[in-house]
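The data below hold one chain only, encoded as structure tokens and taken in the form predicted on its own.
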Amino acid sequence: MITRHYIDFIVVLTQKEMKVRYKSSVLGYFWSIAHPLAFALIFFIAFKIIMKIQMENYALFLITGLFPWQWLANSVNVSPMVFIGNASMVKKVNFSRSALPLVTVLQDGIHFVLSIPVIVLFMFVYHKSPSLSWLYGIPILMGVQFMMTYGVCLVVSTINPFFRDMERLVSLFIMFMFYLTPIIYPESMVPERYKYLLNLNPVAPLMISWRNLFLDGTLDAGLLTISISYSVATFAFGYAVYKRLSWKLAEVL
């Protein structure tokens, strides 16, 4: 059960993180979006001003895929350490340790959100509007991201202490996932034949699901029901995952 104590504890962490990435930076905010804002700037120049691709709209398009997939990449790249980084309360204090990532998965969403502004005036740019579906639809798509990631960065926060090479496997598997995800280019672009493997793919109708809420206002009830079922599953593996390791944690760090 969450208890009040335990929600004033993810507050207070989250706080502390919050302020320990931003201290002594100037353009604390900027730094939040000028990671995917980099990525959507060279992107841009590779495909659409050097390779030519005849899609309208571009820059938006890769935005509305790159700050939602920045939220999940920013998060499971750092779970790796999340446990070691804190070795010394894991050892020495009484705590859910499940706290830990959660709190890195929770700050990263709150970037994400921080984020949302931009896109709102990048669709201004190129004479769009908000949909009023995003009302119920961002904290839709938020939960549902939470819980997949949250599930992922238990699994490798947990197993990493144990198996260090995890770090650099999860780093790949990042990578792969980036070009293997309809985010720089459109799932209509993908072979016929090879669209199912879309569905197979835990994120691809988590992103397809974002960016079609950010530019069209709709909310497809089939890709939903595929995120939420990838997302419970995630989030249940990785409960299992650390429910199982948890107790050795302090004997390994």
Contents of the next structure:
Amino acid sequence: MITRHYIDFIVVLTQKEMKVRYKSSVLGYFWSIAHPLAFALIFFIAFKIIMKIQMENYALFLITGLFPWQWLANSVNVSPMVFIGNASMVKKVNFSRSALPLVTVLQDGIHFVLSIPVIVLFMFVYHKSPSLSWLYGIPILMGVQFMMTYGVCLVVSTINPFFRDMERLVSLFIMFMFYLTPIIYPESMVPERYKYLLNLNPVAPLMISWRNLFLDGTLDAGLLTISISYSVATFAFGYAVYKRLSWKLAEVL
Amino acid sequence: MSEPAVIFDNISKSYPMYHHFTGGIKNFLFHLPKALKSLRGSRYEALRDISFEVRKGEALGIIGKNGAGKSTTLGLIAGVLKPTKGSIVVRGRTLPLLELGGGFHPELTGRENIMLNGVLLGLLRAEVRKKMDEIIEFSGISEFMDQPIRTYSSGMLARLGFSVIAHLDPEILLIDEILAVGDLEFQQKCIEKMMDFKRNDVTIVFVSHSMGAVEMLCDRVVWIDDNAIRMSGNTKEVVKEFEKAERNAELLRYVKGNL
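Got the form predicted on its own; could you also share the form predicted together with the partner chain?
Below is the whole assembly, all chains and molecules, this chain first.
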């Protein structure tokens, strides 16, 4: 149930996370941008310079996929520790546990928003400019991604205290998904007979939508519909798992 | 006699042995039938048929050895645990007093942590803001309020934590062994505040190993031994019996050790 206190709780926890992230190092903002940029640089060297992928504006192409991906990957990667890291709180205070993974996803989402200017900067470098459709496209896709990420985080954070192997499975899973999703390569390079598999990957339609939106200012209704379906399903599953297990968290921690 | 604020009616609490799971998927999957069976069969019994009442405005002490089930009892009152059997009635807003620095973040300042803690324990932001000055004043460490609390001593952390609790208007206060920190002056202040709570009809459930503190604060005591109630009633009598049993156990260990 969303009460005024729940909202206040979320706000205070998010403020806390942001402060902690930026307070402890002078270069806080720089680091949260530098990380995906460093990835982009690595892939640029590997694929453009060494393997000579035939693509224009490959650097821009990379970051338009990597930035939204980082939001999802970062949230999911830290979610195994969300409850374990707050064990003393969970064991003693009767607060809404769902707030903790929510705040994780929220703060990575805020970082994603803060990184959009970097994408704009790259667009100018490549003589492109942001499109007006971003004004509705970004909020829509953020909503879809938020729901999907929150769903995954609910599952992972709730199950990990019971099944500690979850942690390792999750980081492997994230790596698999990264390479199976058209982020460092365009979907057009996927061999024809495997193309249908792209739609079976819950994050692929979303990541493709992000890139199309950033690069061409387009938002494909078909891809969007698939993405929304996946994200609603993921969230429903995540919430069901959370509902079933969350009251046992104080026992197992 | 006032109405009860907390009623435990034949409460039992057992946990599944979670190590079957936490031991890892590999273990679990390779021995699936056995694991499932043992999961159902082996449960750890933390409390057995516990019944007691705490009346409104009363201070109840819970004593017993480590692992006897004291903290489980507090968890049940706080509502973070559900009983396996029996029913619990809790009337009023319960507030747990967290252990040193629990619910605090080391990188945030004292002021920011007051906000964090206050909201965690159920206040709205506006309510914490209104009480901020009072809380800081009570803590007696106002000159450190804008520094990150990782620079605080443990005594200062205790001051901060207790000051937040002291201003939350609890109806039922749950205290798990906390008063032993901080300097004498502040301990005195804590005791005074507790007495204040008692006068204001706040119900207190106090878990402690310090018999001195129990005798000072509590009206009645429940002694939990081996996950069941061994004795309950008048503070002096129960504490006396408990200490006697402790001494006997000590003696027995000593004798066994020398045989």
